[in-house]
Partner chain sequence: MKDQLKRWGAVFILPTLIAFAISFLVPFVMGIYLSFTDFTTVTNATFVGADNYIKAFTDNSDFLNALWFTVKFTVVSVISINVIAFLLAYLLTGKIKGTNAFRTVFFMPNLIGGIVLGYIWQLIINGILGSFGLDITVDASYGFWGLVVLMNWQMVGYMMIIYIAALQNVPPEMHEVAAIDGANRRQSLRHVILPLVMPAITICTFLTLTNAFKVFDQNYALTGGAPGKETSMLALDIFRTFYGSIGREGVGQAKAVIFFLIVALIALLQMKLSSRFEKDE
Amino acid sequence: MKKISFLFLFLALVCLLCSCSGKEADIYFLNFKPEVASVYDEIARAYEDETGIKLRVTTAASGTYEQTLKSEISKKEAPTIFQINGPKGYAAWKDYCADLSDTALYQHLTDKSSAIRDGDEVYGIPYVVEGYGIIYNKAITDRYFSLQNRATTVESMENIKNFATLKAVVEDMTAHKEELGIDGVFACTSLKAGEDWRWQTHLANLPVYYEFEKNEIDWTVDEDTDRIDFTFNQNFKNIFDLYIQNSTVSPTLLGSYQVADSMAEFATGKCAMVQNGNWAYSQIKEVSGNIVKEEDIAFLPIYTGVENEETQGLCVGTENYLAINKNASEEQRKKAADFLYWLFSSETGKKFVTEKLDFIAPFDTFSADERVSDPLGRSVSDWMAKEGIKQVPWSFTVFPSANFKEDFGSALLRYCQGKMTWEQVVATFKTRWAEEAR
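Next step in my check: the chain by itself in the form predicted alone, please.
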C-alpha cells in the first residue's frame, strides 16, 4: 500500500510540474533582428498577459538568419511567423509563404504596392520603413557656415541640393578643419571585411536604382535583373572619392576600420558627417563620450551628380518582410495574423513599436504623434513628407548574392589602397554580378 501511495504521489507531482511548466506555444516567431531580441521577449509576455495566447520568440544570431530558418522550418514545431528578405527571399521561401491579402495588417499597410506579391496574392508585408543618407552634426556645419573666410556662399545644409554644392562645401570644410575642431569632414569609411556593407550594398543601391530606372526595369516584379552595366559607376565614384579624400583616416588604412569606429568618431565630434541609417542613433547615443546633441542630428540625401538630383530624397525602404507559414494549421495562421495586427494596432503593441523597437511602421494605425521619437527617425519621416521629393527605394534587395557584395567591397578596398584601378573595380562589379545572378 505504501508503494502504491508513493506511486500516486509521484504521478501527481509529475502532472503538477508539467502544468506549471506552461502550455506549448500557440505561435512561434523566428526573429531576424538580434538587437531587439530582449524587446520581443517583453512583447511575448505582454501579449500573453492581454490575450492568454503564448508566443515563443527565437532570435537568430547576427548573419545566420537564413541558415537558422532553413533548420527550423523543417522541424515539427516550425516557425509560424518568419521573415523574408525582399523578392529574392520570397523566391527562396515561396513554398512556405501563406497568402496575407485578407489579413487585417495588410489592409492597414499605407503603401500596399510595397508588399511582396505574386499575382493578386500577398506573401510578405513590410513591417518597418528605414532610411539612410548622410548624417550630419548641425553644430559643426553651422560653425562652418559662420566662418567669414569660407570659400563658398552656401549658408546652410538646406541649401545643399546636389553633388556639386556638397563637394564644394565638404572640400572647403576640409580646408578649415582645424578651425572647425575636426579631424575630417567624414567619418572613416569602414572597409574591413564584414564591415563594408554601407558601401558595397547601401551606396551601391543608388547607381543600381538609377540604371534600373533608366532601362525601365521594374525590379520589384521583373526577373530581368541578372545583368548590370554599372552605367552610373562614375556617380558612385564621385561620392566615394569625396568620402575617402575628406575623411578622418587615410584611404590606405581603411581596411582595418569598422562601422563602430565611424559612429564613435561622429559621436565624439571628430567629424561632421557619416553615411548611415536611422538605426544608427542608438549607436551614437551609446558611445562613451558622446557630445552630439539630439537636436543637432539630421539627414542629407546622398547626392552623386545624377541629372535632376535636386528632387532626390533619402534611400528609404525595407528588406524585412513578415511572412506566415502556410504549412501551419489554420488556427495557428489565424493566431499569427491576430498577433501581428495587435502589435501594430493596439495601444500596448504600438508603444513597443515606437518606444522600444524604434520602428517607423508603415501602417495607418499610427497617428502622426505616435511615430518614432528619435531624431534620425523623425528626419526620415520629415524627408518622406517633403513635397516634390522622391525617395530612392532599396533596390539592393535584388543584388545577386552575398558573395557579389563581398567581392565588390574587397575591390573598393584595393582601390583605396592603390592596388586596383577604378576600371578594374567596375569590371569586378559587372563580372561578379553576372556570375552570381546565374
The other form holds:
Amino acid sequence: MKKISFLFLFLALVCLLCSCSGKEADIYFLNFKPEVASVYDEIARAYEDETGIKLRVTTAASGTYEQTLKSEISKKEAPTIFQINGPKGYAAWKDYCADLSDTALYQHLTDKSSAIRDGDEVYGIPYVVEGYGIIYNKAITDRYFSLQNRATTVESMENIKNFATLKAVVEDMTAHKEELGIDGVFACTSLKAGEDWRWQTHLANLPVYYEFEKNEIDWTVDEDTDRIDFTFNQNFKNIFDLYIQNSTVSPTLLGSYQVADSMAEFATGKCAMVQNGNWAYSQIKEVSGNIVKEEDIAFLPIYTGVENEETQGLCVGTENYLAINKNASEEQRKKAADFLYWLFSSETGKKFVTEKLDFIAPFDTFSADERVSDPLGRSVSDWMAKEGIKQVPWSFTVFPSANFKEDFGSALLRYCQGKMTWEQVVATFKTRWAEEAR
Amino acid sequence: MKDQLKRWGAVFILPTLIAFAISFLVPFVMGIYLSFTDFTTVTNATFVGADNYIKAFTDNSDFLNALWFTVKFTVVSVISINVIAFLLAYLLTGKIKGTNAFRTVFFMPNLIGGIVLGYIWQLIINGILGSFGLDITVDASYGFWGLVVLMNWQMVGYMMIIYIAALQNVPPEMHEVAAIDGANRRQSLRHVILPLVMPAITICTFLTLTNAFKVFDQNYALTGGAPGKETSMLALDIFRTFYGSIGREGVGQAKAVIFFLIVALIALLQMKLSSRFEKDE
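Requested next: the structure of the form predicted in complex with the partner chain (the form predicted alone having been shown above).
All chains and molecules follow, beginning with the one already shown.
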C-alpha cells in the first residue's frame, strides 16, 4: 500500500515537472485585437510551417490589454512583441520598448513620421490604418431621397458636406421614419460603462484635434497636451445632440446599451446610420437577421459645424503600434523583427493581412491591387484617395488616461439623463483632463 | 515522542510554510514595498517615499467618496443580512414541511459567482426600472439598493446555514425548562436562544462585515460605479486607479494598503467587542 502511494506521489511530481518544461516558443506575441484572435493562430501555424520558428500568440480580452501586458511582461517568459497605443502608451512602456529604426519593417513604412519616435530612435511601428465616421445604409438613405414629400432639396449622400445639411436631412428623415421603415436615424448612442468609447474617445477626437490645430500644438510628440480648453465643445454638442435626439432609443435609457446593440440595429435595418469604424464590418456581417447589403454600406465624415468642414474627411489613424521587448534576448528580438517583416511582406503573410485580418497596412510592400476586401475598409481607402479632402488624424492617442475617458463618458450619460447641464459636462472634461495629465 | 516532534516538526511544516510564503507573505510584503514606489510593472520600481499616500487623498476625492459609500453599504448590509439569515434559520429549524428543500434553495445563490450575479441583477433591475423609463445608472440610490439586495441574496443562505447549526445545538431541555417556567416564545428567544447562539452571531457579523467591505465583482458587474463614480466601492476604486490612470499604479497600491489596514482594524475591533459580549452573557 505504502509503495503504491509513493509511486503515485512520484508520478504526480513527474507530471508537474513535465508540464513546467514544455517546449518554449521562440516568439511570444501579445495580441491586442480579440476580433482576429483566431486568425493569428492560423498565422502562427503557417509561419511555423514555412520557417520552423514557433510563434505563440496570446490575446488579451477586450479592454484588458494594459492589465494583461502588465502581468505578462514581468514574467520570465515575457512577450517579445507587444503593442502600445501611441505617445501615451510609449510614455508608460518606455522601459520595455526596443529601438526599431534598423528593422526591415520600419524601412518599408510608407509614412515614416507616423511611427512613434524619440529622438532618432523608433519605438513603435503602426501596422494598421483605421478610419471611422458615420456609417450609413445606402438602401435607406436612397429611399429617403426618393420621397416626394421630403423637406430638403438634398439629392444624395454625396451632397452632404457640412453639419447644417446633415442636420436638415437627419431631422427630416426622423419626421418620415414610418415611411422609411426605421425606428430612428441613428443607432443607439451606447453609453453603458465600458461601451461608450465611440463618444468619449472617437467623437471627442474632432474637437480636440481642431483645438490643437488652432493652437498649433504638435501633439504627435506629446507637447503641451497637459491642458485643454475644449474650445470646440459646441461642435461636439451639435453632433451629439443630433445623435441622441434622432435615435432609436430615448436618451434617458442609453446607460444600458452596448456597442453590439447599435451594430445589431444597423445590421437589421432598424436605423440608417451609426458612428463606428471599418473594424465594425465583421460585427455587422455576423449579426443574425442581417439585411444590410455589402454594397450599400459606406462612410460619411462626422461633420460638427466647424468652419470649412466641406474638405474634412474621415478620422483616419491608428492606435496600434508594434513594439519589441527591449529585455528579450538579442536572438529573440531578431526573430520577432523577422516575423513581423514576414507578416507584412511575404506572399503568405500579406494574404493573411488583406484577406483575413482585413488590415489596411501602411507599408510599401503592398501593391495597389492588394487591398482589403470588406466594404468599409474600401470606403476608408476611397476617402483617403479623394482629391482635396483632408483626413482628421487620431489625436485621441494623447487623451490622458482611461479614467479621463470613463469620467467624460459618464458625464455624457448624465447629460442624456438630464442630470447634468452641458456646462457641467464641459467643466468635467477640462478638470479631469488636467488632473489626469499631470 | 516530543523529541521526535521537535526534531521533525519543522520538516512537516515546511511545505505549507512555503506555499503560504509564496502565495501570501511574499506578495503582501512586496505590495507594501510597492506602495512606496513608482512602478509600471512589479520589476521596475523606484522609491518615492510617502508620495503615493498623499496622492491617494489629494489627487481627487474618489477614494474618500468610495470609502463613505462602502461604509454606508457595509452597515446596511451587515444588519439586513444577519437579521434575514437569522429569521430564516429560526423558521427553518421549526416544524415546517420541506425544510431541507428550503435550505437548499436559499443556499444556492451562494454558489454563483459575483460577476454572474451582478449581470443577472442588472438585467432584473433594469427590466423593472425600464418600465418607468429609467435604468440603474440614473440615480446612485438605485445602485446602492441594488447592491444591498444582491449582497443579501448571495450571503443570506450561507449565514443561514451557520445559524441553523447554532440553533440546532441549543439543547431541547432548555426550551422545555423555559416553557415550564412560563416563558413565551419571545422571551425564550431573547433570553434562552440568543445568548446560546452568540458565537454564531460573532462569526456571521465578522464574515458579513469583511465580505461587504471587500465587495468587488458584484460592484463591477452591477453598476461599474455608475453614475459617475458615485457607486464605486473601495476595491473598485483601487482597481480603477491602478489600471485606469497612467503612472498611478503606486497610488493604487497605496490605496490598497490603506484598505487592508481598515479591514484589519475593523476585524480586530469587532472580534474584541463580541468576544467580551460572549463572556458577559
